[in-house]
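Encoded as structure tokens, the following chain is the form predicted on its own, with no partner shown.
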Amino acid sequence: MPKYLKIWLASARYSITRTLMFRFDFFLWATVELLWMAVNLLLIAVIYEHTDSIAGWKKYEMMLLVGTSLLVQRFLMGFFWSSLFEMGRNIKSGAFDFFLAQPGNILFMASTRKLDLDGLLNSFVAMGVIAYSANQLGLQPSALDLLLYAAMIFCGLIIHYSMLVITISLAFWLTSAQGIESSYFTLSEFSRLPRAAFKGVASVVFVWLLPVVVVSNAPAEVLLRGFQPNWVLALLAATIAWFVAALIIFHRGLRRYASASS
């Protein structure tokens, strides 16, 4: 662990230095992400001008849910997004050889090489939305609730990471994974909807098979209604299952990789 922490810190220093070299690019993308988050919140405000609840969720409960979803996505963007999408391009070009020669776990080296500071910066905005919504609802979570919420956010991040690894790993088999990569954006949109809004087949697909709804609903439920064992166990089981699946698919794909020298 100390070895990998040193490697990650070195990558983080490189990313920060590179970002400071291109400050305008950093501020531009940070602003774009901020505006995208603002549009999501504005949409909620507009909808709740015409209704009191959606699937039983009041305005600030929905804002807390959306803030939770945005927080997980901002962490994903900040810590893994650029590295994983670059990995897909490197697999097709043969530049993935660079990671095979690294003195460490290949997936770790390939998926943690870059940080996106704009995504990490906007994670504080998402935290502000969550805190504001909790204040408007009069919530007073205990230290245990906050700790559990943080742990569930981490589990949600691992699930999103695993799903993205599986998506990018398809580049080992396909000529181009660009269309499949884009589908991830569509799936992530469902994480901002309450669990009660999904019925029938939609519930099976987006809650149980592809737990994009659980990753945001489970932590939000902890703040709103306290500890709920069913949500915690469902999220933990999904985290383990998706992470194991990501490792298996990545390493099977790795055996099919044809390097630039072959």
Second form
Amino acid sequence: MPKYLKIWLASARYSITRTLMFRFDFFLWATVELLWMAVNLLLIAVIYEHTDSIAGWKKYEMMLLVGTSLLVQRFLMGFFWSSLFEMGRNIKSGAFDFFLAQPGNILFMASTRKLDLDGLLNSFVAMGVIAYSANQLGLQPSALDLLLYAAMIFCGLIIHYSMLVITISLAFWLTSAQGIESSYFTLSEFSRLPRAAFKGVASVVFVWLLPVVVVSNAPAEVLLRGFQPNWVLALLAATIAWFVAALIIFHRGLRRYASASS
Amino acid sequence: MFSASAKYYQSFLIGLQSNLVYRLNFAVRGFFSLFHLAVVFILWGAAYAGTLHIGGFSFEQTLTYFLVMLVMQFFVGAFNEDYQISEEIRSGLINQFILKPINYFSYRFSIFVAARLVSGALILIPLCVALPFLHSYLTLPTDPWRYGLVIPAMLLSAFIQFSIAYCFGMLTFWFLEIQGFVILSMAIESLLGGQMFPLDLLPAWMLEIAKLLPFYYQTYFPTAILTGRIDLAATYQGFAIQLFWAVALLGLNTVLWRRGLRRHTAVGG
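Okay, that is the form predicted on its own; can I get the form predicted in complex with the partner chain now?
So here's everything in the complex, that chain up top.
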């Protein structure tokens, strides 16, 4: 078994044991996430009580888009959020030394230390929303479409991960990056909007400069309207560009890391 | 000897100074709120594309609603008061208040008032930056009573906001970590406080229930008065329920403080 898979499985085992120890915490956080997802879906439901279309998208098309956006976010929460959130605090406190001393890729070790089972559990709820919306729309995607959708969700996860790594890496320069992670949530709000709603400057900034809109719209388009090479290429290009940018910024920041005196 | 008002005036001044230290954080937060406003603009702009009115209100009125709501949050909203209180309980800093002739609720409330004056003043900066782009969309009703009654509504809203945050802070006496509860309540507050969408768009029966809950009076009530979403009769009725919640939450917090202190263990000197 490759070394990194072994390390990841050990971290996963540790996280599961920890979750079983703090069961109340698990239920509380699972409820918190579930409620936030419900709030986002309710917003869409309420708007469609008063109008038939948002930028040409019907109710269940929007639900499918929001579900897709929530799914990527749940995976980010489940696999990386806690570890990256702690990375910011560790950089400030100097506890990041611990990761530097480990025999492995620093970014891998620092960002895969903890799994959040509540986030992963809620990813099934997001999948339920997507499946329900697809059913309401009478969609019958082929196995290949589903495979492509899954691959695009994976690309979306990498992009969100990269954006978060870049945001948290600012702690290397700012020292106190407290609250900076909330900027991620502000940006992720854009991913619940259809591409067609963006016009003018907003289109340039949020569709082309920041990849938040592509991350959710590209996979949703595959389910709704089948394979479209433009969307796939845009997503692939964004994935590579953002991941490379995250690696560069993280390693530049790491050079500035000065630990902390005792 | 300090009179009661002089005592809390001093804590208000300390609050003012300590919050001015974080002026940059508030300003950055204010600028990020403009991104949220951009989401609102794009989403509702697209929803209004095929219709002139949603829930009886134009696009301009809805956008004004969200802008007023944003300003309202910076003037009357609780930011991290729950965490600050929680931290003071957990770290034992609260012990000094038990030993001194000072009321902890009043002390924290005077600091909260100072913090809101600072954050309220600072949201005006990004607002001035955004105003050239937004002013053609802004439309407020002209009834003079709205501008008079929004002030007491805001004051009571601020009190309710603080009381709810204080309540969550008090939970630290029973639970070590309150973050989960706080974020859970944030979801409820953002929905039932009208931050996600104007509450009058809810089905009638849901709106009637929402009106009875304290969250309605956190930010929606003053925003609705100012943006013309409720009439005078509904405003008076709202004041009665708002006042009830202000008193009820004060009572609840007094009970939580007394009960909590019984569980509290002060260690060290």
